[in-house]
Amino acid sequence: MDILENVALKDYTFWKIGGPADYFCLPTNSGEVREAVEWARSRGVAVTVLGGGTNVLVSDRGVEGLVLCMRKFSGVKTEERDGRLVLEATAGSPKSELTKQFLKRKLAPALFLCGLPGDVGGGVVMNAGVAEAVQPREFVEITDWVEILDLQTLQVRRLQKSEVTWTYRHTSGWQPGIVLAAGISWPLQADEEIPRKVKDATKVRLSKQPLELPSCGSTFKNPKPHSAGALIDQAGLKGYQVGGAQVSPKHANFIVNVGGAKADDVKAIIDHVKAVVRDKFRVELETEVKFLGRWA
């Protein structure tokens, strides 16, 4: 496996913006995982993980250390078993194939995970959902088991559901380690409805999120019982816009890039969006997004 030096992390997150990692690496399988962290700890250097690219923000000034890119690390296995489709994913496997194999069959997965981006390590570590009210909604209703690398002892750990905790957006109970893999799985009750219903949802996220430009998806978690973009599109603030980076005037929950933006202009909007917000409504926002980098 080849350590690169100085890449650009732009070329690996849906925002299109990121600095240079000082090393580099997209590990195939877990003995590669294991190999770039004690390649890391040989020369005392930070290891970073770089999933689907989704939901980080990477700083213009780089990451220092080693950012190890899981993209390469992909596939999925597919069984029948006991009346359940049943799945085991690598981690850098595109939540796409999932959704793949639960419309094919006509199951209910496959609406929820059809709006979601990104991998299946970041569906783990994010408990990935989505707002709608369907069930499952969130990556605990599915997901049986999380395989990680131990970063304390440098083995490889399954972890049952219950021993990992879950929470809105946020998993806790397998750190320190790096998610390598997930078992998924559903019970084979098909319904006949599903394919019309994952059309009509990728119709109506087609007309209301700009994904026709590079974002990062949901910037902000729903300050429950209320929704961030409408907090934000009520505070005036769709089409406020730093550089290349802009609120989108599609959807306010959105920053798109818009041409040539960099890191420093998304935060420069998150910082006033969360200002406005509180300022107006009284409500702290909380992103989604992890900021990976140099920031200080």
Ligand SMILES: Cc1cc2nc3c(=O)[nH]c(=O)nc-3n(C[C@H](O)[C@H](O)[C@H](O)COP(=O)(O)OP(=O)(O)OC[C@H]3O[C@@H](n4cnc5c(N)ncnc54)[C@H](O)[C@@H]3O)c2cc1C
The other form holds:
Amino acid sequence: MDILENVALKDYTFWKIGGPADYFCLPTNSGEVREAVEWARSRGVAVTVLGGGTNVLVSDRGVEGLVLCMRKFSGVKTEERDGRLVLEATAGSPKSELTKQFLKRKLAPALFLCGLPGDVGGGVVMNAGVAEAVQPREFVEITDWVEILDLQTLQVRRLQKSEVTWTYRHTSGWQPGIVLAAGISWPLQADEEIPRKVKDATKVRLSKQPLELPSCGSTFKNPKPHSAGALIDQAGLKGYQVGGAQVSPKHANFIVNVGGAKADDVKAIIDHVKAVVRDKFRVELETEVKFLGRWA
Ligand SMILES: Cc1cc2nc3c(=O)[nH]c(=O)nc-3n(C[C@H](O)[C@H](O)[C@H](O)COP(=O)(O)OP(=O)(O)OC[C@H]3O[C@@H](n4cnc5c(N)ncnc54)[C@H](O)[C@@H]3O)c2cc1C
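Can you switch from the form predicted on its own and show the form predicted in complex with the named molecule instead?
Let us now look at the entire complex, which starts with that chain.
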């Protein structure tokens, strides 16, 4: 496996933003993931994992050490067993591959998965899901086990769903580690309405979200019982712009790259939005997006 130097990460993030990784590799299997980690350890450099890059803000000053991009570690094994569709997906498999398998059989998980970009590993790490009252609506509901490379022992461990702590857009109990694969299943109970519902949900998303521009989806978590988007909108911040980054006029929780945005532009917007919402509503917004690289 090649370990490259000084690779521009903007080419690996959905936002099209980010400076270079000191070192960069694209492992294709768990052996190569371990090899990469051992390589980094032997040189005393840090390891950062990148999935589909749909929920990260990479610093303009780049990422220190080795970035492992999981997108080539891709593959989904499919089986129908004991009345369930059983999938074994490696971390870099696109979520759209799961959607395809569920949709083909008219199974309910297709409905929430159809709106989620990025990879399976990122889906587990973020407990990705949708706000709509559909069932299932988060990764926790479809995942049976998670396989990780334990970064303390460098052993591969399979954790049952109950050994992982699943909360809103976050999981814990597996760190320090790298997610290698997930076991996913759902009862084989076809619902003839699923294909239509998926089409309708896609239409709604296209009409409400600025999907024509690079973003990271929702920038902030919803501070329950509020909606982050509604608070930002009520604060009059739609259209607020710094450099090439803008609070989307279409959906206030999306910060879009309208052309040549820097990570520092996005960070300046995030800080401004948090300050205004705090002042106006006494609500502390927390980012859903993960900051990678040199921010200090
Ligand atoms: C247009 C758009 C719409 C979106 N809509 C939604 C939505 O409706 N609901 C929702 O929940 N999210 C949404 N998102 C956010 C994002 O798609 C999800 O959080 C997704 O699950 C992130 O997956 P990823 O592979 O891109 O992860 P990345 O963005 O690459 O990484 C996210 C975090 O996980 C870590 N990570 C990734 N892979 C691994 C691994 N294998 N092992 C260890 N750590 C890892 C990274 O270091 C980082 O901290 C949206 C994003 C966009 C751009």
